[in-house]
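In the block that follows, a single chain appears as structure tokens, in the form predicted alone.
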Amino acid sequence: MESFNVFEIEMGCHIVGQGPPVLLVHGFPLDHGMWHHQIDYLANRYQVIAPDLRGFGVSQRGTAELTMSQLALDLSELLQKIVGEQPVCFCGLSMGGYIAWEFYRSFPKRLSHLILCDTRAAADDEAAARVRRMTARSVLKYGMDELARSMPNRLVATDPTESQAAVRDQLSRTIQRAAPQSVADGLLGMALRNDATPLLASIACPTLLVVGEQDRITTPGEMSEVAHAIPDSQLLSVPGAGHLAPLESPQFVNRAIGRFLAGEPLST
């Protein structure tokens, strides 16, 4: 891990590989870690700059409030000290879409290829923003352990096989590590985002979407919905997977990524 200042933070970044940038933006409330298996995939092509979010992984939490826009202008910063103003390709999960969306608002011209997976465009309705209100607040009085457990079993495909239970693992203990503030936090910024569904029929570079066949959270049918209203975009449907379809089924993800970032439509 490399360590950049980022405003007011030390932000850590995994960065690998030559070649076109492809930036890969984490979910909540993991760490870069979650892309391992794209990493490994893509550095071969590309130069992979993997990131632990403010306040995740090692990077410091800082005092700036902790929303999607925030994190995209960080990621802003942290890109001009890579890579300048070379376009990358933005691929986001969940919480990582998200930020997408801001990167995207207020950066159109420095993305190449938008890759989104397991996310949606909406905001959340007041019945989502209550529940992760009062997730923040459990978090901040019991800490990690209620969500550490509890948290995998909604990420991931239900079937009961050895790779899932795995991945639920490696799930649990990154949870396990994270800050109890930042989370807090993290779910605050994730209540108050901004709806980016307006932003959907002016996004002008080549974009792929990811979705789990088991995805509970952001489900294959919303995602269908986003696909259509982005003109030039293609839909993935990852077969056995959940909300994580990249660490789920990596191989899968991993040939579709490595023929959109090529150029060639996903059903060659």
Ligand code: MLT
Given for the second form:
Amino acid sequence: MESFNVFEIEMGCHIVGQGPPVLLVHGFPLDHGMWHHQIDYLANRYQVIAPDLRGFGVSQRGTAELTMSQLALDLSELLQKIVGEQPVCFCGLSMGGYIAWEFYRSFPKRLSHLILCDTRAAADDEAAARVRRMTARSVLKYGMDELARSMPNRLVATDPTESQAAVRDQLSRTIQRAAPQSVADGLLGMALRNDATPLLASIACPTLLVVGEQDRITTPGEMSEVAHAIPDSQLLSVPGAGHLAPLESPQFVNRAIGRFLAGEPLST
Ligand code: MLT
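Could the form predicted together with the named molecule be shown next, to go alongside the form predicted alone?
Below: every chain and molecule of the assembly, starting with the one above.
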């Protein structure tokens, strides 16, 4: 793990491999470790850049607000230090996808490709934002135990296989380690995020959308609407996976990402 000074914080980032850069942006409230299968697979052909976002993993929280646009700015600054202005493939999962929309809004020319896993373009409605505010208060008051217990069940497939159950346990440990203040701030940041739907029609780079068939958080129906709105996009539906398709079905997802980046059809 390397460390980079980004605005007022030290940001941890795993960098491996050589070739065109691929940025892997984790979901909430995880860290770069959720990409370990993709890191191993892509490092043969690409420069893989897998940071811990502000306040998560080993990266410092700092004082800036934890909004999706701040997290996108952090990534822009980090990328400047690693690849300069060279366009990157931005691959984000869930909250990582919310950040991808903000990155695209501010730096459209710095994207070579977009890969959006288990995410959505719409903003929270008032009911969803209220639940986030309640969860933020609870995490600050009682700590991470409840979220570490309840959240992993919603992240993986409904009827998990043995390996998905192992993923669920790993997620629980990662969530337990997360800092309550960053988790609360991240929840409030997601509740305030912009609606990215108006941006979709203007996205010109090749885009891959990946969704677990059993994703209960960002559903296949929602992702299919996003795919219809982005001109040069393909939608990959991952059988038997939930909200963390790249971690639950790594071989299936890796093969598709490899083909997509090579400009090949997803299935032959
Ligand atoms: C994530 O996986 O990043 C979260 O589920 C996103 C969300 O809560 O909307």
